[in-house]
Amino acid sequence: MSPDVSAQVPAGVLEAVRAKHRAMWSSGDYPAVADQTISTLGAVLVEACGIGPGDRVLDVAAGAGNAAIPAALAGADVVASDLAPDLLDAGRRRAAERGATLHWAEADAHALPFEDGEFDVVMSCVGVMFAPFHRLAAHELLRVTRPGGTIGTIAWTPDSLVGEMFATIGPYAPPPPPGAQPPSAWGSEAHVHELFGDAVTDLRAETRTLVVDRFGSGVELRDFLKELLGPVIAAYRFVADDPERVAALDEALVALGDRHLQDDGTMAWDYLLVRATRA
């Protein structure tokens, strides 16, 4: 890793972030969240990256394998990496149920334990966006992709329901570390161009919409997030001793859900799909 990139974030800060995020994403039930809302996105990314038999693939911040398992079923040699061991365990169970064979590795997106140029395809489906030090994470995606290989990401746009949700919980959540950037910035084409720069060619970005029919009201959305999604659980824990702030967060999440609920009872969650070639 080049010193100018790695030196931006002190080792002690990275270790504290790892511990915090490992605990946060192990709380609630992220696999259930993925199953009930974004189960189709992994296959979308696999198709966009053109993954097939013989490809050596790394899924970064893979969770329980939403993209890694479809990649393995497409015939690729897949490594699914994530910071949270609980999510990897859930992924192993899901892979066995679906008859998929792949490798699972505990890894931080800021410091991937793989060799330079080891993979033909490096992808992340609403995963690497949550690594707070974007330049460092992007550098790692680039480093482990072979020249001519493919990098693919899916991230929520800033004005999507999920992007707005993170902006909504921000004032109630533990403060981010110095230098952290918001997750939904990965959903901005300009930001992704800035992160990858001339280290990639043929970068293509497309905003798409995921139709979610899981929630009939803002209350249903709030209760779902409050029970199952780690970052929202962390926000509620942070303000638990202040009933007024808890009530305000409740109201803000309900209002968010109601604002995005369409007349047909569905919600439209916008995301940015990016595919680029490693220079």
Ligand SMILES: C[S@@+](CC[C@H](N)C(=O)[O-])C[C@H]1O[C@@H](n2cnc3c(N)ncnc32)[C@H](O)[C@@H]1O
The other form holds:
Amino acid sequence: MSPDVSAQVPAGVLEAVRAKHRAMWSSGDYPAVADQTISTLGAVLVEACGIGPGDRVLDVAAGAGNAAIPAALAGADVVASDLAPDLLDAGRRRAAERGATLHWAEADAHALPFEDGEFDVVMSCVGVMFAPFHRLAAHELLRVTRPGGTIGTIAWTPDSLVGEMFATIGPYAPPPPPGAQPPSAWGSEAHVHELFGDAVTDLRAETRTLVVDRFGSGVELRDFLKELLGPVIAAYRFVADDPERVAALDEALVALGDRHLQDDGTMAWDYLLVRATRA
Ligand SMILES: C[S@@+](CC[C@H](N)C(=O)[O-])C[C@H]1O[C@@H](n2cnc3c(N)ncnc32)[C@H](O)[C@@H]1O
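Let's compare: the form predicted on its own is above, so bring in the form predicted together with the ligand.
Starting with the chain above, the whole complex follows.
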């Protein structure tokens, strides 16, 4: 695939985003967040992508291997890539505990250090959505997938709890770089169609729901996010000198959780599952 000039972003901007996001996702304890909320999602993506023995698979923004480890356990030859080296280290430990063998690579989704067409399957579980330059990241996913190979993504929908959570913290967080797009746009089917265009065939998108039973109230959700999830921690740090803004963010996150709490004490987190074939 030829480089899409309109997808290009100045190197200095990318370098700054990389440093900021690496630090942000390394704060708190993302592996604990994944364990306690979304540990089943990786296997959903692996199954949707039809991953099996011998497939050469790349997981982009893999974190601690939520999707990469099940893919390796399914017999695939897997590279788990992420910006944050400490998350890759956590993934290495988990893989060893679960008897999975795979490769781990530090990589920015905007500039994947892999050859054109190197992989049969390229997937990302609530991962690539956090690379702010969507066209560039989509271009990279397409570039490293072989013709006829599979691209699979899971992303939070804009009106899901997590989509709304990112919209809620936005006004309190450090400003994004010019040209950045919001993560939950990857949870809109129209946006993904636009990103992949005619570089894929038979794109199928489906909204599904993850039922989360970890939080009994908005307060529990807020306290969990405030302690453990990097982007929320970054927002609180950004307004730390302003007690009124801290209180407003506290309230907004509690209200968000309470709004999404269902009568049975669970929360429904909607996501978009996309599977497409590289043309
Ligand atoms: C919500 S976590 C998802 C991790 C994993 N896929 C999972 O299912 O648990 C988002 C991940 O995106 C990674 N990330 C953010 N921006 C990135 C970028 N530009 N390139 C690669 N990884 C990135 C973070 O380091 C983090 O591990």
